[in-house]
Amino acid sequence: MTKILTMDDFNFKNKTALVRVDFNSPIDLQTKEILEDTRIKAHGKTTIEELAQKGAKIVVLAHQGRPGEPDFIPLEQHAEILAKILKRPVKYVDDLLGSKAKKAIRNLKNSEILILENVRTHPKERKKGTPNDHAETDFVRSLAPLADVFVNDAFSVAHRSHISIVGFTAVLPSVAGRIMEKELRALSRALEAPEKPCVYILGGAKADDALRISRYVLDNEIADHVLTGGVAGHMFLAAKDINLGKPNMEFLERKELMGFVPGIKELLKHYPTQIKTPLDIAVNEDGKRREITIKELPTKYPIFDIGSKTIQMYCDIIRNAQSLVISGPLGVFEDRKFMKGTKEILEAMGESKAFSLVGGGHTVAAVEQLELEKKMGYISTAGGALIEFLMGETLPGVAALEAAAKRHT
């Protein structure tokens, strides 16, 4: 695991903590409620607790949605959901730098939980920059002199290089809250030592994220096999210069897929045994499930899911695995009649003995369906993190927490 400081570093009572967390949840567009509390939960139950216990004064750090879009809301109902989570109370003020927020903070006592407003309402928050750069913008000389720590637990943003996400880490002690810790852990269980032989299962509607993780995990030795499904089976055999039919070749063109396709012949010429493509596909016909060979193609179908000779091909594998990755569902699972590959993968994941790692949301929400989540190793809500940790991308907010480790230690 990469070399951060963790909340076991530092010791926080008395202490005032500022916590960035991931309390972006799912919006209702015309009430404006709160729909889902997933990761509110996971912060509260967690990093926010602890915290509170060690006796620590916590201003908790937080977005939900963009300026400009429906689901860019203020705090004050994630304040009221952590309230009820925690069962104790959790103060907010709809101020993020102003007077009203430094006196909320200063009044503070030993385990108070309070939520500043949605950190994005700063117009340079998302704004691009180093951890230096940032040190020097208002949001961070105002809210540093007031903090001892920061406490960076939203593993999910960490892929940005935002000011409350990298900002505070140059002149505050800085340490993984416990979600961040655990992603880390499990994510570099997948990729810097996976016990062998690894198997990385990619699927989803993603082609070109499906070419960078292979490319990366082959090259690096990381995988001994990757197995496609979904829209990035298709590119891939599409990239086999096998026709799939009008209605599949033209949705990959509208999608703008074909341009990864000499990305992924170059791949597989590479790695002609390592990668493996679906042997038969289910195609939607009038509503109905109809399963055809690679041999049959092209059809006039849209193809919505692998095949049954596919599933059997790819559970083998999985049973003999010891390290299991999966990105993106092998098909489309929300109609039942299309459910099956992705449903026969994740029920052989969850048989094996091999560690798994589930990550992406579509994935995790049919996990959640199938009730698999106590059958997996690791489940990781991060998305766009996740994927670019997968692609060997050095992620902002985890380089801020490894440098912040070196000057405090």
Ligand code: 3PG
Second form
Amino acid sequence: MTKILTMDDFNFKNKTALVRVDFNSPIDLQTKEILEDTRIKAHGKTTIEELAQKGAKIVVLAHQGRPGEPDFIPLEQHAEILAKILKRPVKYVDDLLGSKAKKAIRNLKNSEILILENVRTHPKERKKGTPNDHAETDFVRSLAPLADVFVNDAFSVAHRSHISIVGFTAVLPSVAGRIMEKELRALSRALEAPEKPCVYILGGAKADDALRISRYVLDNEIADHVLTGGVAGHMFLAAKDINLGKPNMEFLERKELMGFVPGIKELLKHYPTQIKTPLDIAVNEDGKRREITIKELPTKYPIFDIGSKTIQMYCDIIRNAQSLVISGPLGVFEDRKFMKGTKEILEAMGESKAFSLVGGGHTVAAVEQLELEKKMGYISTAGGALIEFLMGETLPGVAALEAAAKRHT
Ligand code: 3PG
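Moving on from the form predicted alone, kindly provide the form predicted in complex with the named molecule as a structure.
Zooming out: every chain and molecule, the one shown earlier first.
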């Protein structure tokens, strides 16, 4: 794991902590109400509660949505939900850097929690920059003098070099919060020297991510097998020159995925036995599930799931693994008839003694729907950040914590 400081390395009593969390939640676009509070609960019950118990004055920085998008709303509701979760009062101020925000921070007493306005109301928040560049902004210059320490708990935003993610690390002692620490520990377990055999299961609709992750984990001898499904699986089949049939080939064209075929072909050439593609698939034949083998392709129906023979082959590989990573469902699991592939693969992961890591919004939703949460080794709350991490990218938010740790040790 990377060398960063954690909340064990700082005495928070009487100190003002600027805490960056990821409260970004699904919103009902009509009523603007928060639909799901997983992330608020995760940060609240760990990092924020611990800071309150340690007597810190807690100033929460967070974002919701992106400017111009319908889920870009203030954080008032988030404050109300956090207060209910923690059974503690949570203050909210509709200001980020102005006199109202500054006054509210100065008035905080030990263990009190204050949420500032959505950080993305700052016009430069999402501008990419280095910690030193961002330290010069009015955002950091206004808030840093009021704080003693920066706690970055937002692993799921660590792939962004935004002001609120990296700027404060240049000027304040900076530590990882508990969620950041947990995510990094679990993810490192799946990426740095995982127990072998290590199997990556890549599904979902983001075939470009599946290609880049497969390449990284195979080239670096991290994974022994990559099992493909979902649209990613279709792409790998298409790269084997298999005609999937009109609706499926048109779908890949429409989503501009065919451009990845040459890269996948190259990868398949290098790793013909390590990469597994479906042996059979389930098509949506006018609302009914029908399984056909790959030899029976092309089909005039859309492919919605992997078939039973594939499930059996994948489950055999999963049973022999010591480390398992899944990102993306294997089919259209939202439709009960096509849930089989995703369900049986996730159940096999749950039954396995291997360390299993689950990531990606849809996959996590499937695990929750199947009530398999307790059977998994680790469920990541991250989306884009997790994908970049699994591709071996350096995450600016983590690199900034590492640089800060070097300075303060
Ligand atoms: C997420 O939901 O993945 C994070 O909150 C990051 O959001 P962003 O993609 O808008 O930066």
